[in-house]
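The chain below stands alone and is given as structure tokens, in the form predicted alone.
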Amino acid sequence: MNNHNHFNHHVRARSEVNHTVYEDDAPINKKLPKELLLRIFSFLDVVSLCRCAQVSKFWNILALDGSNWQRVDLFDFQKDVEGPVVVNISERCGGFLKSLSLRGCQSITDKALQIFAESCRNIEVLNLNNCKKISDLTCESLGHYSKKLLVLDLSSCSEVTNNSLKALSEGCKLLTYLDISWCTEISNGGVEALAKGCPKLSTFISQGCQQITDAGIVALAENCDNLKRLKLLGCQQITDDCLSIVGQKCHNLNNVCVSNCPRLTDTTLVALGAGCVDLKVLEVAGCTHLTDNGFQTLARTCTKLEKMDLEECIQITDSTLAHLATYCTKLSNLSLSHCELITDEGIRHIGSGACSTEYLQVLELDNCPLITDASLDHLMGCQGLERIELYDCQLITRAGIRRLRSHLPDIRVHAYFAPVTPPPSVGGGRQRYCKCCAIL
């Protein structure tokens, strides 16, 4: 008896709830204008939309009305969202809808994808990174409906082939970001037929597509005047003569990747800093033939640059931190890990460089042997800067991190001390120590 009561009162007090709560009538209703209520639910992200639905049926009209989805991020959904779900926002956006993402939902299929399509023609911003089950069908369906086509994020959408690269470029005439990274089956064919029928591209990403070679990305420099990021990560094909026709070409360039492009050469430093004055962002980790001989040549045009990722070239030295810390005056990232013929002499002209004490931010040192604690000291006017990675390096100690902790109270100092006695190695050569070991 107790507990059909008590169920009684719970049915009742759930009642009486909804009667207040989700009255049509209640008073923000009646004192603001739908079209402002339109507009403050335009503030709301998809959870925030879904559950006000639920309110009352006027809050589910608004609510659900196409103008407040015009951008739909599902990517924390990623593993409950189907086919299912990308018709039913399609049907309800319709022509409302300029940006969707479905980065990670690898349930999403071509079918969905071309409903998708067909129903959203002023789509200007789609992300499928990570759906592996779409194909070229997707990109041919974007090819045929998708004219207003902005950005589109591929990556690791591994079924991806030539032919999708050729449907967006006859139907996508408006594409200025494409990133095709890890679409292995992508080769010069692809990027060819994009370069010619997209003339506006300005981002091109194509990490790790070994297919691509100088060809591709000669079509790009010379079909794309526009293109300002560039970013060929482990592209491993590609040699200086590419890059010296970007360099000829594409002057509004400010960001270029080619780490782990293993057969560029200087060349590819003259030819950039000849064309490329206005670069911003160099990332060139892993390309051991590079000297200071170029990093000189480049630092004297490109004053603008803002982030220089170095790792592991293996062949500079001192000198080309003179360089850098006298043109690049603006320097706030900088990686020389690996980089072993580095001493505490390089580091004393980055620390009493013009970027010092305002810009420089981060400094990964990893892995140089020969920097010292007087490498701290000479960084302990550099106010700005927020983290150190001292990883291997041996000649640290911690009494001199504790010194540059006492001017810079802030920084993050990353490094790894080896135990007083370390074990024997095992397989000879020298032991590289894990980024998680510790953070002092």
The other form holds:
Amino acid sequence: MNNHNHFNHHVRARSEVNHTVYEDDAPINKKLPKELLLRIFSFLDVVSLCRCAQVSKFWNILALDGSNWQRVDLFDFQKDVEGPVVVNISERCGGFLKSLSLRGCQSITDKALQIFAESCRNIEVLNLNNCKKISDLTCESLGHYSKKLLVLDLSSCSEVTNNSLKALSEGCKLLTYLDISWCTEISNGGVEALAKGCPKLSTFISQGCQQITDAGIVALAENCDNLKRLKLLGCQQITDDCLSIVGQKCHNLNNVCVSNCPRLTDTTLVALGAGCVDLKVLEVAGCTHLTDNGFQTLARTCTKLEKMDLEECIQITDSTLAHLATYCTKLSNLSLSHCELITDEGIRHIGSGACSTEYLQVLELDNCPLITDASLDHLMGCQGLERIELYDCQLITRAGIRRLRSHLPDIRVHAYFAPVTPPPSVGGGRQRYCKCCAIL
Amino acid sequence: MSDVRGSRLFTDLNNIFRKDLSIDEYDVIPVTEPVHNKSPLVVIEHKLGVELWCIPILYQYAYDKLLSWRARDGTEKFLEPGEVCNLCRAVLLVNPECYTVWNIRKECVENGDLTVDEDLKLGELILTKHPKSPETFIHRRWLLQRLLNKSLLSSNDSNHSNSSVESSELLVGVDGISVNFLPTNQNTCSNNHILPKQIDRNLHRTVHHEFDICLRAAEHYACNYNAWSHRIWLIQAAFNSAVQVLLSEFRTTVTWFTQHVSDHCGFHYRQFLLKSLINQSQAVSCKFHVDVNDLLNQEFDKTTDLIGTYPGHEALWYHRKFVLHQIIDEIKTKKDQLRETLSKDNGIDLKRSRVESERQQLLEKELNLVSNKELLSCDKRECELANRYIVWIKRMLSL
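Moving from the form predicted alone to the form predicted in complex with its partner chain:
Following is the full complex, with the preceding chain placed first.
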């Protein structure tokens, strides 16, 4: 990748371009003023810019002008990017840089990011996913300089601790999106500080942060009433208590993921149903205590639900499906994997529900041992259905799948059966016969 | 659609390994077509069965994904280390000769994404299905070498602090590992107390287990050269060919050979043991009061026994040739020694001829024995083998 050498070699502050037009200059440089060239460059991506920078000295200066580098995504070069690259980019771009993604750039260290934070103070979106080497020092300088930060992704930065969140909460008051998934050191203290400092937070993602418990989430719910998206996958400590508060306070919530939080019960569903009527996405995979009662209450109020992941909610029965089919008219994705009590009757409700003809796109029924070909017959009216998962449904037969396909030709059916090969065309044989006849 | 099934099969496989940590064997179930819509991966009592039809799909999926990630220009730009390890496992279970994938696993071990023990466990599982896989053994050697180096390093450190004998510490360090698995335990006059026991106990268990794995692989696949040469490597690398280990191996493997009389690779291993013992014959006799010549003679008698009991096995005859050759060699070295001690004496020629005649006598005796006993055998194959042997002896006699 030549591009990075460029950053290394041309460490120059943004310079005033004094370009006099020579006779032998390329026509494009004669015709277009540098402002227009700059404008054109501003539409290019990183790779194209670096290519342009190698055309001529003039273009080099123009292409590497900070104003072209407002959005930089280095994900494609994650293994090559090292500290100096970031330092050079930040020195070149300065205040122009608004969005930077260093996703997966594992060699980046605190030092580079401290320089970055100091020089690019207008940064709004910063993605540091999987930058494993960074620690609290980075977040401290972000908190100090990046007052305009809106979106920050720190997922899988395993050295980040509560101190980081405290620093962010003191400086980045505008923060709306924070992802701290798999930062396993973080606990309630950090989340509480964050909640108090950043009241505009609308998205909070903390997958696999096992130390976060009810107290942290309650603080979040009480301070950030604009919360729209909450993803707590695998925070196994949380219970109904905090989600009840969430239901009471966060009325704008539309996307909740509490998969693999096995302590939750129907109380959570009731609270969400009462408070969050805008709910569109609900993921509760692996919450084995949830039952029909909870989902019935939820379905009656949260009628805007579009996506539901109920994998391994092993207690639910056809009654839940009947309610979903009746009330949630916009349901498009439904996962019922490992819901072993579901029968054909439940699928009949889904197939005849209000959502079925138009909205339903994805239906996952893998490992539902009771459903049979009858279920597939019930689904034949779902014209929008794109994909259906049937792995390990042992009562499903090839004939059933074939029948479904004949009604819904574009559907992708996922089962252990071999993909249906078109039957050997009989026409071919006949044609040959006819040819023979002709010859004879 | 087949690629879609690939990802599902891969998830199934990972789930199986997540739920059952002690899967100790796997094999293919000959089901060529998916008859039912059920998972083709079956686990019963920690044994994994994989239906035949799904293997190409699973392999294709895992291999493509892994190599595309490896090439860095494909669609897979970023994979979690855990995912990489799982993909490697899926590929290797099907095809353990893929050394690119083994190399990826080596990188995982070096980066700390995978522990050596986990990797050894996978290798062990693979050897139950592919007992002869050379790449698997090579990878195991790499892993074990890593463990050994680590243990040597730490034992060196502690030895320095104890300011003990520096010159022999390397030898003692590896010697000591075998101490409690020896029958001649009481004979060892070693200074093992300087060893850091705790690290070594772990290593000792691993290495001891490695011997079991070799034996199992050798039993699963006749003439498993890779398994036996792995065992040889183990003795050389982990025990520095220590006499006590050689002796105990020599004794413990006797029964195995009487049960596998046509396993030439096994006999090769035994020949390695004998050769190493001969090379260190002085240490053998002073430390353990065992004469190498006695061992050779015992081995010779043993082959006589086995040939009599199991006629028609070429490997036995070859082994007999080897032992006889070694005995003659020993006589020759004795002769050399004698010549040295008697160099001033005038009776060199006399002595020399006596030794010479000793060799002649031995060969002639052997010739008579074989022609009297084996040529009368009713087994046609056995007669042929005996004839070849006699030709060989005659050539030796004429030398």
